[in-house]
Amino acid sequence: MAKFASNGLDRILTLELVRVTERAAVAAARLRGRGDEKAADQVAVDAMRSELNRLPINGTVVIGEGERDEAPMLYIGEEVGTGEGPAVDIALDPLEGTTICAKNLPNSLAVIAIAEKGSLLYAPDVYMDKIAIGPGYPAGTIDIDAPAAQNLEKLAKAKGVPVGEITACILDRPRHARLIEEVRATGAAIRLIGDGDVAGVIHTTDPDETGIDIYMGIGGAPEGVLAAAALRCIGGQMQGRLQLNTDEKVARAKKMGIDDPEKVYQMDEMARGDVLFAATGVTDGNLLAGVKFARDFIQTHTIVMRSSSRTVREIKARHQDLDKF
């Protein structure tokens, strides 16, 4: 049972993160390919719920499955843990990319992040314009206001290329045209996946292996604060703003204290103080391996970061307890 420091989250704690993404990410694992989104996600949800409920915190979901009236398990507002132990924001996607999932294609993952109370932005569940680029450029190489072309220029001249050699990630969706269109004019490549943009973030911090260098568009606002805390402990920088676009949506967010509908979010203000983050590959990417079932054990492969730290490691863990998934 994991113990806790005065200050922080204690670090044994990460460690006990590792297995809620594991049971999510076998669980839906099983379903994979099936063509079954919603099946997928509901034992994703059921797997890592439980989990979650044998941790040693008095944890709050921030986002979630959905606000409380959409989501019967892992909503906005739900609290899980044994309620011994530290008061803890909870951020989580059992399942970042049914569709990747139902159709077995690349980068589907199981992802959860923890963070001391109130450090992480609590938000309905809209979407979010989002940019982000991984470690090593100076601040303020991204603005989310800039046009496409001047982010890239800017990230093209920090990172010592040619914008001909920056690859820019994008939601394959009809909502990004004009976005894809600006970015084509530039001469930079686009990578448009379609579906998964936490692993697409945390992609941008590795570019010589993923061929990623910078995230744009917009996309789910709780895959925002997941990506924002992966990156809080690999290095990078992220923008993200609301899109509030109704009075009905303008009124979800004031009633989460949210009253600046055009607040442009930083990194840090989207995960802030001690967060942990963790996530497990359902399917294969290239952030990640996916669940492999063999005859006599379960495979998986999980990332699990520290922002205090700045620990990054990696679990392959060969699992032959087959009765505990």
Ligand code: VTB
The other form holds:
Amino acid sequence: MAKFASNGLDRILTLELVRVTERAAVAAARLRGRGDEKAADQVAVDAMRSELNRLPINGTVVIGEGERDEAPMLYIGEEVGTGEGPAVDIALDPLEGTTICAKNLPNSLAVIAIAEKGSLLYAPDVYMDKIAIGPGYPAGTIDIDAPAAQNLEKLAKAKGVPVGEITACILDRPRHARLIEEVRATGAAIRLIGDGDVAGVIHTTDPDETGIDIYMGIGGAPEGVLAAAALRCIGGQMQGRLQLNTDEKVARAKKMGIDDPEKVYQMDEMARGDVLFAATGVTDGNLLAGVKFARDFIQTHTIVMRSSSRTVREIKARHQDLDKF
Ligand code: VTB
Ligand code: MG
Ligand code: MG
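Next up, the form predicted together with the named molecule in place of the form predicted on its own?
Below: every chain and molecule of the assembly, starting with the one above.
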């Protein structure tokens, strides 16, 4: 027990998490490209929940599918796991990028993060302004309050390339018109994505593979916490600011313990302590392959990692026990 206490979460849980995202990803992948986002999301939620309830944890969903009244399953506050095991907080998105999955476009994922109780930001389901880069750059390279041009120039300098060789990932939304203009004015390239900013942030950690150096812009706050959890494990820098632009949102956030609506959250304020993170590809993506349905097996591709050891594992699994899926 002493070892457990000093080392954070039980390391055995790391690999156990893989089954949870694998199962959700396979369920969603069966409905890839069918144009039905809701159906794909629902099967992913069901699958993730049933697998999660087999884990030896005393878990509470803190970032989930929504408030209890609007989300029948995996709602915020739902207790999951067998109840016998460590008390943990859970952030999850059984199908991150429902629209991508429905259209069978790249980078939809099943994702989950687990942390010690009280160590994930209890973010309401509002927007969050985010900025993120991968590991290997000096602290302070990015600043969410600085102009886009300054962030891109500092990053380019730290990388040792001209700004024209930097690529920023930004969600393709009208709200980003000005940001897009500012980035393009520097000569940097933009990868405009339809959805899936958890993947967008993770992609900054391997620019050689993904072609993405920096993530910028406004997406979901729950996705921000999940992305911060992932970066805590791989390394990198991230900042986020909730977009609490109405009295109603400020009041909702206050109920969740957020007193300063303008606060800039550093990565380790969104996900503290020992964090475990897993993501399985649903559709093919830049880092993870999507689920493959072969004649005799189903193949999944998962990344699973832990912040305290900084171990990053990729697991390609062939599932023969097809009845289970
Ligand atoms: C982003 C995107 C997600 O929500 O976080 C987005 O990355 C934000 O909301 O995949 P809008 O679609 O309203 O811009 C998702 O699209 C869905 O979770
Ligand atoms: Mg979801
Ligand atoms: Mg989502």
